[in-house]
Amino acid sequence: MIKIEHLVKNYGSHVALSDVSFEISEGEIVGFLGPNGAGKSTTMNIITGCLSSTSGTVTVDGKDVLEDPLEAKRLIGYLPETPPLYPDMSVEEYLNFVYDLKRCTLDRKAHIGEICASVRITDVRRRLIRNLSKGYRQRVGIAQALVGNPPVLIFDEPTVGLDPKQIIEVRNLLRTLSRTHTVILSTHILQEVQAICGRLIIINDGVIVADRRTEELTRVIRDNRRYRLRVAGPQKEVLELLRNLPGIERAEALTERDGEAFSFSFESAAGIDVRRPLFFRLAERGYPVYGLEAVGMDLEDIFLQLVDHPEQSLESMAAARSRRRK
């Protein structure tokens, strides 16, 4: 459905995108992640034809965005980070304006009515946009992207600035839309990807550093064993005990303290359960355990590791764990 080949975007001497290539098939829900300034919005703007590239090509269902921009844009519904709303229009006036702007040929009244129902803004369709809450304005922004029923939807930071309730509502809406559309969700919020997307693309400094199915990342997360320990005992002695216990690969003292109990973080080798020998060793020393919890490696850990060390692939992480097993 979407094919990006060797995309480059330069702003003078600054390289915003460097040889970016990936494909998205019909019906996929893809999370496009990266820290601020990584190149997410630049890539989205080039895909939607809002920005030209220095070199490279973008095609949507075979339509080249530069050579056949009108046909390519008909296939895309786009919600930029700041929704393109006119606050002095009512919701209904605005959606009719977008309908005309996109030269939509679907039955106007029925189509706009269906969109309002799907994004749950029917009850505010006659209100001025400026009088709506941020959550409702975000819904109106999503509604304009749906006008014309495009097969591809691109959302750039759709939950930024929303309160927790509004975030949940927008996530549920995006999950519903993903059943009938190809969706690209550009965000730096990892929970968005975990909640909605089946595939993850991470970009940093204009370069793709990871492109994997979500379940592959889940396997990496499950394979890692990290714990947080609270124990009443001399901090230095407990830390030394942890570092010398067979099966523990890394241990460090944390700044947290609960009365006479100190907190520690440690990582065990894959396939080794160190909890039982650890309890016995601490009991021998007379150090009471206040708490022990498995915290594992989450998606954020992987994200930060790939961003900070782009040369380290998921394969190298898996290989390192495999070596530790031997």
The other form holds:
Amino acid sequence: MIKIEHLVKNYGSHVALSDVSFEISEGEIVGFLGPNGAGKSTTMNIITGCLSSTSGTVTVDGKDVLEDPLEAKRLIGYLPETPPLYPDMSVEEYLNFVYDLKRCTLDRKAHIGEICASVRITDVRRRLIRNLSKGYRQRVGIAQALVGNPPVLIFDEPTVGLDPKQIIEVRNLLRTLSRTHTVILSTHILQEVQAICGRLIIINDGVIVADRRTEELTRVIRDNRRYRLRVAGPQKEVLELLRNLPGIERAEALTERDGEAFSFSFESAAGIDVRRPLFFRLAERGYPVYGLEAVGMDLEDIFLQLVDHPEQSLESMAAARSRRRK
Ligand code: ADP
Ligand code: MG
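Right, and the form predicted in complex with adenosine-5'-diphosphate (ADP) of this protein, after the form predicted on its own?
Okay, now the whole complex, with that chain kicking things off.
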């Protein structure tokens, strides 16, 4: 549906995007992740034909955005970082204005009415945009993207600046829209896209550093069976015991000490839950367990790792993360 090939964007001597390529199929919900300044908005502005690229091509449903901008734009609903709202218009006037701008041919009244209902702004449709809360304004921004029923929706950081309640509302709305559209959602917050997006593309410094299925990232986290253990017992003996227990790998003593309790870290071998045998073995020896917790890796960790070490594989990242946690 969207094909981006070797996209480069320079702002003067500043390279904002260097050789960005990816493809998005129809119906995909893609999270476009990266820290501030990574190049997310630049990429989205180029895909939507709002900004020209230095080199490279973007096609939407086979139509080149540069050669056939009107046709490509007809296929995309875009919510830019700063929605182009007119504060002196009422919601209804504004959506009618967008309708004309997009040269929409659907039944005007019915179409705008449906959009208002779906983003739940029907009750404010006669209010001036300037008098709306930030959350409502963002919904109006989403509404303008929906005018003309475009099959592709591109939203640039749609929840930035909203309060927690508004964030939940906008997320629910995005989830609903994702059932019937191809969606690209940019954000610098992983949790934002983890629940909604099937695929995550991570960009940093104008370079794509990862492009994976969300569940693939999640699996790495789940498979990372690293534990931290606190035991009141002689450090050397406990470590020896850990190293000799079947199913335990890479056991190490940590420097941390809390009274008579020493801390250790270890990994359990794939497919083995060592917690039960470990408990009984320690009890047998009379060493009380003060704490045992799994120290996994969340997407935030993966993201930081990716940004720091773009060449690393996810598997080695999991290991690196475990080492850092010790
Ligand atoms: P993001 O949306 O991921 O925060 P942007 O795409 O807005 O990142 O910006 C990418 C880089 O390009 C940043 O370093 C930013 O400072 C720079 N940049 C963005 N727009 C301009 C511009 N109009 N002129 C010069 N530099 C720009
Ligand atoms: Mg941006």
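Numbering follows the first chain given and starts at 1. What we label the rigid core is the largest C-alpha set whose atoms superpose within 1.5 Å from one form to the other. In this text, all values refer to a predicted model and were calculated from it rather than measured experimentally.
Student: On a rigid core superposition, would residue 42 pass a 2 Å threshold for CA movement between these two forms?
Tutor: Comparing the forms between these two forms, which are aligned on their rigid core, residue 42 does not shift its C-alpha by 2 Å or more.
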